[in-house]
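Form predicted on its own, single chain, as structure tokens, below.
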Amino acid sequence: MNISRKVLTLDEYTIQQVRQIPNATGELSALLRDIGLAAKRVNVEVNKAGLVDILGDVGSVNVQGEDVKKLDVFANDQFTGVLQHGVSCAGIASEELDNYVPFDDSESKKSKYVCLFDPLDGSANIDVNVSIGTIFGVYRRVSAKGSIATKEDFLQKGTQQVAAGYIVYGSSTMLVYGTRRGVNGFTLDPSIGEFSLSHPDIKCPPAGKMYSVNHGNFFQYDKKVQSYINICQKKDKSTGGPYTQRYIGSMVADVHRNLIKGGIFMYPGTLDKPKGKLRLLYECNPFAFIVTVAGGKATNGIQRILDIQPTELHQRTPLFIGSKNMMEELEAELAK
């Protein structure tokens, strides 16, 4: 009996892949569907979050002086256990806590792999039912093999990430991850729990027309960012506008949707915080890698975001990313 399969799992997709590169050894493809594993394991509490326990705050504060939910230490701990307890991660880096972690049992010591993630992106939204996401990039570690993962492993330029991506906690669940080879989308299937590629080969529009931005920061942004604000209000034969804004308050949704449909998703510094919110390492190097692979451009308003040198865990940049056509626009306002 012939049986024709035209969707395949994360899983049949990640083998295909190592069987189309030469010594490959399949570790990053397991670190990827350890991801999934704890995606899924998240996504069930998201979705049940409204009938137990597990919506509010802790009572505690992050690192990054944010009131802590309960839903982002189960995230964040589903993540953490899921990559130590696998074979393929060294160590990880997250948003939630102060420091890195190193695995240093004999199996981790050999993986050639860490993880930094933000395991539950757009928190502040979890008590009113709004999309919210993880954030995730795999780089290669620069330690000796066998070694303890050091701090030097976390702080690369993003442009040494073998792999980034994120899951959407939405309407339907969502992973997208991209290598060099490309961006690739699958969507979670509950009638077999598992996720299936939906979304082949992504490129992100070359134009779009929707911009991202807290409008409500408008008079703390530099002038030369008010004025590419301006420019996307008014209506222009040039460059299509006016566009139209859509601001979601989760930037993996927000980042999402122009990704899949074109668009600019603006976080810049104000007047308050000049180095902006967003953290370099869990939330910006990923998003830049899968959006740059795509087709796209990220920049932190004067350099390209995946050029930056980090110099600590938890640093923060301002951030301009999204397609092609809409970045040139605002770099050219910029360079004004």
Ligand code: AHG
Given for the second form:
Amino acid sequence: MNISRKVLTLDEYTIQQVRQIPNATGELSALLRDIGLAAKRVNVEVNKAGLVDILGDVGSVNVQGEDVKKLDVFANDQFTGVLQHGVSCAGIASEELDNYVPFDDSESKKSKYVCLFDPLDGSANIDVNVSIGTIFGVYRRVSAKGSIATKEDFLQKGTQQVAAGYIVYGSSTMLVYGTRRGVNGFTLDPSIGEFSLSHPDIKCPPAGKMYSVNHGNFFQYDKKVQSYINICQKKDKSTGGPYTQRYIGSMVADVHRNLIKGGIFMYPGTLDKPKGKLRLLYECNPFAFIVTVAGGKATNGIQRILDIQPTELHQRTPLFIGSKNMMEELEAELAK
Ligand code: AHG
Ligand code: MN
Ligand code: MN
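Having seen the form predicted on its own, please provide the structure of the form predicted together with the ligand.
All chains and molecules follow, beginning with the one already shown.
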């Protein structure tokens, strides 16, 4: 029997990483394992969504004023649950919850990290069988270990993230996470129920060809943003031809595609909503961290997303994120 195999599972990979870092305690790899477990549970429910009565509104409206689907609640409970029962997380904040949740049991209070997440991103796409996802960012707490986590632990700049990642529940299910050392992607192998390293050391191609934006809002955007979108459409053969427009409406799926293939994703402010729609802490910071580590860029049009000092848990920000050259093209337009 040949038992040799080359593909590392998520757990094997994270444990190997710990061994390469002097003084590492393994708490981060334990946290990533907990997230992988919740992701597998959510994946099972996402796959059943068309079969069982799990669709539809739960009847409530979330703190963002949006309808809550049953799967949002399920995903929120799964991620909160595994992190509370694990040994690495002192508290969480979630797009679905009004306030942050410090874990007050003695094990959790001793933990080093806090985790912020959007448990189900693109939830409007559940009903129509289109990819959805989960997004998370991990920070070292600033409050003392042993005490209860505080709001300051959650209101840190994105640059302070120790790790960030996302899960895309798509034609296959993938978990992608980054630390300052690099970004790696793991595909769920359903035959063994394990995330296996499929995309080692992901780099965002500097020159992409795809732009992702909600065109329906075009006349709501700032003139400079409109003029960049026109540039994307007007490129001729000498400048690489017009860019291709792709917009799924699940940020996880859109940014994942652009990270792998090269591209730019934009959710600008609009006349009605100058800060746009996306949440700094749960959506923008984790992706800004991942894309930056992978060689791309992320801004709000004025400053780097990762440098914004958050003042409230649910604050929103315009977002422009993607391949380095395309981002520089955009920044040149915005600077005019
Ligand atoms: P969520 O389902 O967590 O509320 O997030 C949906 C977000 C994001 O994934 C997507 O890119 C964006 O909303 C789409 O918004 P529009 O329909 O306004 O373009
Ligand atoms: Mn979202
Ligand atoms: Mn969501």
